[in-house]
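Starting off, we have a lone chain in the form predicted alone, written out as structure tokens.
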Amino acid sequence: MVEFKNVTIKYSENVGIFNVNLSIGKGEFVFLLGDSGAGKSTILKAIYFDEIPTSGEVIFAEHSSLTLKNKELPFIRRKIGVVFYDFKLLEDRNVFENVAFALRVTQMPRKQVKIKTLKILTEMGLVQQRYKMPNNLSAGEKQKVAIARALINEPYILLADEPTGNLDIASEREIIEILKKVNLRGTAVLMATHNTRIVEENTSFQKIYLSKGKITG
């Protein structure tokens, strides 16, 4: 599903990622481990083609960074869910509208938007909070809204960039359990983190170690 072939994305002499080779298969759960500045976010951005390699090739499904056309991007990104550590919710919209927004931009009929949004909010345990504004939610609830929004288009892969970075341990573990359930349904998960405790608590998943822009294990 995802493959990097000798990928370099160079911002300056020692900043970026360098000669990265990796692959993520359909339905896998993978931890991308490294300190802040190691290049984790750059790898995630390369997967959804927000960054294009200086050299090498990134492949997602049947799409290649070497032949990518701008008009393809909206359709590709609907198959890639992205979750950030700082949630990136729309502060002027309630929970329902934050999640429904991802469907509205595809011009899906209003009735179908409502059905799909209520379904995923129910799965996330958020249906009772659907009329709340983001500033009235806990950090854990905000992250669940962000995950619901990322999953609403039924992506092939969910990219999670430090999704537990702003959470307490109880909320952190709840989010990890949600990601594991998402993975069990067949969605691949790539979670970037520097939190080794999370990895030690979930030893069965694949791990990719990154240091100073290079894969180390």
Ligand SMILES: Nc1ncnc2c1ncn2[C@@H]1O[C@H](COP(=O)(O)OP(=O)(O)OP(=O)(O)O)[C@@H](O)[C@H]1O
The other form holds:
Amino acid sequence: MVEFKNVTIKYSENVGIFNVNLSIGKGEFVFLLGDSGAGKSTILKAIYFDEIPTSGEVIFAEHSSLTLKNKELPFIRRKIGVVFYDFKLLEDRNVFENVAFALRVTQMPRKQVKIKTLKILTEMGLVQQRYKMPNNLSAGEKQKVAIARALINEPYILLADEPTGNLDIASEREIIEILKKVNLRGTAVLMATHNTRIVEENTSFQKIYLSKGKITG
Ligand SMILES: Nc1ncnc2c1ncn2[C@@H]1O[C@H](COP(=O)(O)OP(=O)(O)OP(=O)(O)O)[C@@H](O)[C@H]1O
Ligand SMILES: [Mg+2]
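Mind giving me the form predicted in complex with the named molecule, seeing as the form predicted alone was just shown?
Everything in the complex follows now, all chains and molecules, and the chain you saw is the first one.
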């Protein structure tokens, strides 16, 4: 579903990612590991077609960075869920609207939007919180809202960039359990982290190691 063929994204001399080859299949759970600056976020951005390779090719589903048209981007990105360490919620909208927003842009009928949004908020244990504004939520709750928003369009893959970076250990474990459930239902998960404890606690998942922009294992 995701394939990198000799991908280089060069920001400047020796800065970026270099000759990266990788593939992620349907339903896999993969950790993307490496020190700060290793190129983890750059790889996630390349899958989202937010960065286009200097050379090489990124393929997501049936789309290639070589033939991509700008007008296709919004439709492609609906098939990719993204979650960040700092949540990136819309601070002026409540929990319900933060999640529903991602559906409204698809021009889905209002009633349908409501049904789908309430369903996912219920699954995340957030339905009681639906009228709260983001700044009245705990960090763990914020990340659950962000995950609900990322999943509402039923993406093929969820890209999580250090999703537990702002959380305590209890919330971190809760978020990892949610990501595992999401994965069991068939969504691929690619999670960038430098948190070695998470990796030690989840030995069964695939790992991609990056160092200075290159894959080392
Ligand atoms: N837009 C950009 N312009 C110039 N350099 C960039 C840009 N984005 C990233 N870089 C550089 O590319 C390298 C890889 O950055 P990247 O953000 O992918 O690392 P990372 O592994 O995600 O690090 P962290 O764990 O700190 O998030 C770094 O040296 C970074 O400074
Ligand atoms: Mg990063």
